[in-house]
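The form predicted alone is given below as one chain in structure tokens.
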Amino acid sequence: MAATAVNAAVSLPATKSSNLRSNATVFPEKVSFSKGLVCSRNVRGGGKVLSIRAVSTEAEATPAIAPKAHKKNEEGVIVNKFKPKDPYVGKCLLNSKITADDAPGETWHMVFSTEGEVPYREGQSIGIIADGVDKNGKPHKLRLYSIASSALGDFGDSKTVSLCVKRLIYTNEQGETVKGVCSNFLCDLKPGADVKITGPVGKEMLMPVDPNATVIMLATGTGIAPFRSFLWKMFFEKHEDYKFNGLAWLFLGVPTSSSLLYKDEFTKMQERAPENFKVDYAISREQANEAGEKMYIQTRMAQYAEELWELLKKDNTFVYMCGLKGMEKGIDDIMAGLAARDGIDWVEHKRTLKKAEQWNVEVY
């Protein structure tokens, strides 16, 4: 069954994208009236003294207020369509262990159906509740987790999501072993299992518009899920609406080869797009720089820190940060001392870089 499931999970779609473009919206006019000059005399008629006031509008037309144009694909999405009370019910079609046996910890890709119920964009996230209740005896809270699927699917057919889901297991302070609720849950569940679903939910990560962009992908983990959805529609993927001919760099940290995730089909994308997909990955338990620190993706960053700064530079490069927090630091650390060099305070700079929505972070 597993090497059933791998092979189904990377199989290549060809159907062309159902994704509609709503027409934009324009706003009417707004015509406020402005509080005139008030003017009164006293008129004499029929033996009285009459007073009349007279009140001096002038209409002022505002100027129609344009929608803000985004720079990422937010038009027309969707969120919270199922909320925790009322969860959407898919199945489980699909569920294949995708790290090596002697990898440090499980990884799990999974397939679910939605039958189309569950319409999500590319870098969206969904909410899974497990089955059972905790100690308290009410059902379990719902866990978060990036969508690893272009809005096609693996299947094409916009009628399955992925997950990329690393089980979860620890010693604590007692020394006893704890499992994640949710983790073990996915990771366990079987062909035909029922899967309780929610949102989908986030625009903070969602990919640019513009077909041309330069997009740095920085990953640790199965913080790869969301840029897997990216990468699929940008090489995996026909659509009539969208034609990717700008530059993908991802960079992907993993502490051993062997929890490399996906590497099979980031090679098949380089060699389709080779000008179009760059990879590089940061190994920290096997390799290391050249002044022998181990290499984290922050360490990896640093090779291609001029480069990466001149990318930065431009106004149609996107950078999108997910998977564990300690990562941010490192790649601060890194432009804080690139931004020095052109006289630019790095704290304003990525203030300026998140407002036009080229620097993206979901990390936890």
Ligand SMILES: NC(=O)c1ccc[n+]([C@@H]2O[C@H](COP(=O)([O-])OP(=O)(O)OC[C@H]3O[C@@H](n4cnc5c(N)ncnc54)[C@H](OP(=O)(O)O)[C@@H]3O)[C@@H](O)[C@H]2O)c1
Given for the second form:
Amino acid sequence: MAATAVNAAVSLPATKSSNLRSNATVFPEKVSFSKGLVCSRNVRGGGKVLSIRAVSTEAEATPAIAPKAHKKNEEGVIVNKFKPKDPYVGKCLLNSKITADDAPGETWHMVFSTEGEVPYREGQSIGIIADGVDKNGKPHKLRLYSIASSALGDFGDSKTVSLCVKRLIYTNEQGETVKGVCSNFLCDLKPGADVKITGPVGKEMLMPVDPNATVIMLATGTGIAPFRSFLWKMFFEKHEDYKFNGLAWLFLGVPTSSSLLYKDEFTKMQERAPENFKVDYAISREQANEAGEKMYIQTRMAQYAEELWELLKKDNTFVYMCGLKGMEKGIDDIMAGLAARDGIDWVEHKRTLKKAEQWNVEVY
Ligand SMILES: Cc1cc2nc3c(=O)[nH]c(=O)nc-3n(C[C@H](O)[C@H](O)[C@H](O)COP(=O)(O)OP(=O)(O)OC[C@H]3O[C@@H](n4cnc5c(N)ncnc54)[C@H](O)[C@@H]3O)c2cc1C
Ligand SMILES: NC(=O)c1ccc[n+]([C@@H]2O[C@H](COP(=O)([O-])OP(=O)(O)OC[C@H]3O[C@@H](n4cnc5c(N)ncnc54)[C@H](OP(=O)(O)O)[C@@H]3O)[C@@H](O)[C@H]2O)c1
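Would you mind giving the form predicted in complex with the named molecule, to go alongside the form predicted alone above?
First the chain shown before, then all remaining chains and molecules of the complex.
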């Protein structure tokens, strides 16, 4: 399997008012960032994966039970190469705020070097161990983050991994401002700083094998991370053994238009593949439906209810959900109503879809 990143011409910040603007352009030979960091890479050598298969001989007995043929791309997936006691130490190459200054909260896009040592797939996560110690003087526990880059990475050389991280700041019951340990560590990282990485982990969110699949992606906030990774592979890269020719449909829920994530990239993808990529935003604090209800992701989906239900009847339709825990119930409620119209019990049907790897959920 060989692959190259093609002319992605991507700008990361979502809006004009975003201050730490950093335009990334991915070309086969060179990636440059306007914040001063310039990296040249030989991407021709990148992305090669050797898959080794056992060759059966006549002397071998035929197995009684054939192994399950996965619909998702699970062959050769590596998990837990790096454990908390001996993490991989990468370097921060880029860290850029991608929400506007007037957005409620900050989200950052960051790129770490891996030198190809952290071999991840689209849909996996990594662990990060923040520098410093906790209140008991022990090293901080790892926090998980969904990988936001394709396996080729943002520089197209399979030597980086990217994250999309929301800075957690809240007021506790005593009225004190509390900063989340790891998200603040990550959002404050400067280029050149070390970062301790564990994993990769997770198989739930791996992409479908079928390049003609319908892939419905449901994200709230930073839950967009795995889908950016899918979509780069689908629309910004060339792979010898994978050319996406199905339908990718992204629903993204955010509080305000100033907190939309990676919008410029998605617009570019739509320009490139209008037949293959649809995107719908649910901007909860600015939009409402006809009944005046807040526009959550499930409210936006409800506007396409019939179409979504028809798509779900195909056995090569795959739904992925990522982000806030609360979204799962809202989406279930919509699906239950649609299923009931056809006399189908949604709970039962969802179980079947999950078994077939067609209903995939990672929410926290
Ligand atoms: C599989 C997986 C993937 C993830 N991917 C991402 C991702 O891609 N991007 C991302 O940004 N995050 C992601 N997360 C969340 C991430 O792991 C961390 O939980 C998050 O960044 C907060 O960690 P922290 O160290 O900053 O906060 P911590 O220091 O761990 O503090 C968090 C704790 O603060 C408390 N708290 C939080 N909010 C409030 C509040 N409003 N009021 C009172 N108490 C509160 C809760 O007790 C909470 O457990 C993912 C989580 C999982 C499990
Ligand atoms: N792999 C994973 O499991 C994974 C990966 C990435 C992120 N995450 C988690 O996902 C969450 C993302 O949070 P964020 O701060 O980045 O998001 P955010 O920017 O606050 O956006 C979340 C959006 O979802 C809306 N929302 C709130 N409750 C909802 C509900 N019940 N149903 C549907 N939509 C709802 C919010 O609306 P209002 O605020 O206007 O109510 C807002 O528009 C975090 O908790 C993070 O830990 C998990």
